[in-house]
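A single chain comes next, written as structure tokens; it is the form predicted on its own.
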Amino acid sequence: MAVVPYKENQASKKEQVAEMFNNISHKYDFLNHFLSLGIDILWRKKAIRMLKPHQPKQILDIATGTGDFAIEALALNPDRVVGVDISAGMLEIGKQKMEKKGLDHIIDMQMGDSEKLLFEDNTFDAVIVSFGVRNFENLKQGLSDMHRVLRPGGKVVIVEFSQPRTFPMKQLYNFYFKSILPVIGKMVSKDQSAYTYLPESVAAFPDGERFLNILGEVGFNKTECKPLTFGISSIYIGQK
């Protein structure tokens, strides 16, 4: 059975995913932040260091939410960033925060379902996706749609929540994500569900080597898993 936000709603995992982020989008990139004391910013910045030997000059921001990714992939000088996101929430915040910051002309924010891409096949050098696979309501579609749509050589760059195993990084993070985290997103969101599905989505998701085997499956090759900050997330790289 697939991990939703509202589990009392009979919505599709898509549907229920688009109205949690809408309901969140005023407090998200504060939240983002916050709960993470600003170690998410590191992580998307190398991340993105990690492309710089490909030089892409197209580049898909799938899941882009309010652009942060986008943002941040501006420092490879691409001619075009695309950001695509199903919470319309969270791309009228982005829309305007890239009007703020006069990137509107470089960064295009798009409504996009990740798993339905409105490109043609071969149409970006990199994809990248910023903690947004999980939550996909069908995983294999969504990565098999992200390579249809890399020219061939691509590159997609994946940050995802994972798990840590070692003692006693395993414990703590387990108590923070169960005990800390749905308490302050509740305060600060009004929505206690997003952040209770936060670490029920991160706990059903195949993290790891198992990610891995999935991205070699919908046809990646050159497949890496690189974890950081102890196993708290991990990038995954592939190529198409």
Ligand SMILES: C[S@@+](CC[C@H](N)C(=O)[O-])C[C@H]1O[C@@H](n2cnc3c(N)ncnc32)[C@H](O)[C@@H]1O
The other form holds:
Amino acid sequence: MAVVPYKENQASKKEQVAEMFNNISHKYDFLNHFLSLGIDILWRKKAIRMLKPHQPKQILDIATGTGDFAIEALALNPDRVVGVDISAGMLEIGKQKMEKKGLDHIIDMQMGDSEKLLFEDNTFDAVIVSFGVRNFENLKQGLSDMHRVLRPGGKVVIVEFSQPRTFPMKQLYNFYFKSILPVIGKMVSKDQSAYTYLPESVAAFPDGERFLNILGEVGFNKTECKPLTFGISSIYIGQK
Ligand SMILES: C[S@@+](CC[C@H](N)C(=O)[O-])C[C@H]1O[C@@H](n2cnc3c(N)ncnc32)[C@H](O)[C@@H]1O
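Let's compare: the form predicted on its own is above, so bring in the form predicted in complex with the ligand.
So here's everything in the complex, that chain up top.
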């Protein structure tokens, strides 16, 4: 059974995920940086650095949310970054951010579903996703469509939470993720479930080798996994 934010709700995972991110969009950036002590910013920067040697000019940021990964991607000096997301609330905050920073001419924030991308085959030099794939309703479908819109030789870079497996990080992580984070998350975001869904969806996500296998199954090659900060997150890389 798929892990969903609102267990009592009959809506699909995709509808529930969009609703949840709409609900927390105003507090999302603050909670992200507060709950991770700012480490999420370093993780995104490191992931983008992996693309430096490839100098991608056309970049697609899937599950862009409020656009932080798209902004980091500007370090690569691209011609265009397109961000797509299914949450209108997250996109609205992202669009305001781009306008305020004067980046709306280079970062284009659009409504879009990773499982049904409205782009031609072989369009982008790089496809990037941070903390998005865990939320897909159909993971393989989302990854296949990312592969489709990537040009041959193009790179995919994905950052996602993973589970530390060694003592004492595993125990510390479990305590923080299951007991501290949901309480602060609920208090600040006022959403009953979002920060309970977070650890549950991380636990259900096929991280590490299992994720590399799925990337291979949908057609990516030269896949690699780079664990970050004791394995709390991982960067996955692949090529079309
Ligand atoms: C945790 S946020 C990550 C946002 C941003 N990438 C970041 O690093 O802060 C996850 C985002 O994934 C989006 N999302 C989930 N499923 C999606 C899908 N099928 N297609 C596009 N976006 C999706 C959600 O709406 C949400 O904005």
